[in-house]
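One chain follows as structure tokens, the form predicted alone.
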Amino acid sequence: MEEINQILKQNSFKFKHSFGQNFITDINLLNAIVKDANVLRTDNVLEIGTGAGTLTKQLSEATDKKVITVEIDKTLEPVLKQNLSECKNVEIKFGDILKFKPSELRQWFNNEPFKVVANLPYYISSPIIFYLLENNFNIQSLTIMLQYELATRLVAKPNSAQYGAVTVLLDLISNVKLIRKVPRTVFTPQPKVDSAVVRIDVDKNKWQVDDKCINFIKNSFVMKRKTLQNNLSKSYGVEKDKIVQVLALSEIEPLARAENLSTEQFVKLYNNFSKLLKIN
């Protein structure tokens, strides 16, 4: 990718560390993210820090349809005009893609479905996910590129280190795989850790549960190190003896932890807190 490297140098970019930049300029594993996303001629797709425009570049040679590419780094605008001058179905959007509307974002593909395909940043990965996630969006997948730590995190199982609050709220709405393993030698600048490419296929209809339910898990795992009994009291202002029934009820040991839950163990405990004892 001598190119990009050019591009860069004739423009005088400048990485920014309080930006997380980390570019991809490996063809190979460009072209496996695209092929781990299944990008298909007929698929809208939202990319999430164009970068260089690398990744954006393969996207377009992958799909007739859209490709709209969201970057928080206006400097980069006479690099990506130049790199993706050719490409005829891009579209960059200059911004915080959390500072975006919602309605505006769906406003982008007509309501239609579109993939999620993205290197994020690693300081804001988590708020990226929970906010593509969260408001409802037509998306059908998401294949993203995380620090190697967070990605073990997302598919973590219970009794484990790693599981916490994202493991289930992730498995509530969807199924997730970690796909493979990079190393930091492939990113310009080096990063300090590995990464990894997690696939998020969404299934809205997985878990019949409601919006309070995402409350309720983060409530659960507040302090990890305690009791499910003294967050929920804590959380709820309900009495520990009474939570204690339901989660006999649950058939949940009185002094588990949420680490020990199944998520299948969450909705179970979710339905019964919720029909027994008042959720906020």
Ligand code: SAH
Contents of the next structure:
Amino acid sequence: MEEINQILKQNSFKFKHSFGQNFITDINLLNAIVKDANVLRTDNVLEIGTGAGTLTKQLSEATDKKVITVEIDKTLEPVLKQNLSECKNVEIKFGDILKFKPSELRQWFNNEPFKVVANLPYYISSPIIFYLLENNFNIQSLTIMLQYELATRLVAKPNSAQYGAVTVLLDLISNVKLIRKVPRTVFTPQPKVDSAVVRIDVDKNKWQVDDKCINFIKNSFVMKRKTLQNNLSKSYGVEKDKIVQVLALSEIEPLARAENLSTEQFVKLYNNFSKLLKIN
Ligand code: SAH
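Complement to the form predicted alone: the form predicted together with the named molecule:
Every chain and every other molecule in the complex is listed next, the one we just looked at coming first.
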């Protein structure tokens, strides 16, 4: 892995903080991530943020199918040509992941299912997660390195400070696990915070809800300190009395806040709410 630092030097590569470039060169960690993702020989893999291609290389060795990797920084091209020259199943796409049309991305794998494995750029981790989950891709799982703080929010339990709309929205369509905490010292250059590997196993049929439920959850959390009564009556223009009735019907305390509710309670509340109050 000393080799990669040399390749970066030879190409006079300059790390760009603005692109969230924190590379991994520790071979044990790279192998651990591939194992966490459970990449099988028959799996297509999408990586976001190729960097110097260290994780890409291990992914390429783990599968006989395609590894497609997206990188925004074109100055990495010569580095990647050198480092990935022997990886025949790897395709690099230069560009901003959020700017690729979902229809184009779907075609990369001929509509076949794929797994996402990535050490994500931290400044846009959340938008990338939502881009991947909201566009009906055929994704089996996402195994991603995130800031530790964001990771704890994704796996938070009700009644904790970390619990929020993001936690519930993810729990509606997947099972999320924090697999390992990773110290900042393994990255080059070192970020200011620790990281964690999280695995999101997609299960779209976990709860049978429609798209309006997503808005309902966002509206419930809109003012975190306020009660559900308050947030919902403001968002939907419904009198508090009526909301209290729906809360009672759903067996939820009248003064409950969004942060007190489990996903199951949210689904129950949403179903009663939409049935009785015909929300949009
Ligand atoms: N996978 C590599 C690099 C991780 S750093 C490793 O683990 O070593 C994150 C990478 O994402 C950087 O290379 C950065 O240039 C790239 N990146 C940042 N924003 C991006 C975007 N919007 N689309 C695609 N890649 C992006």
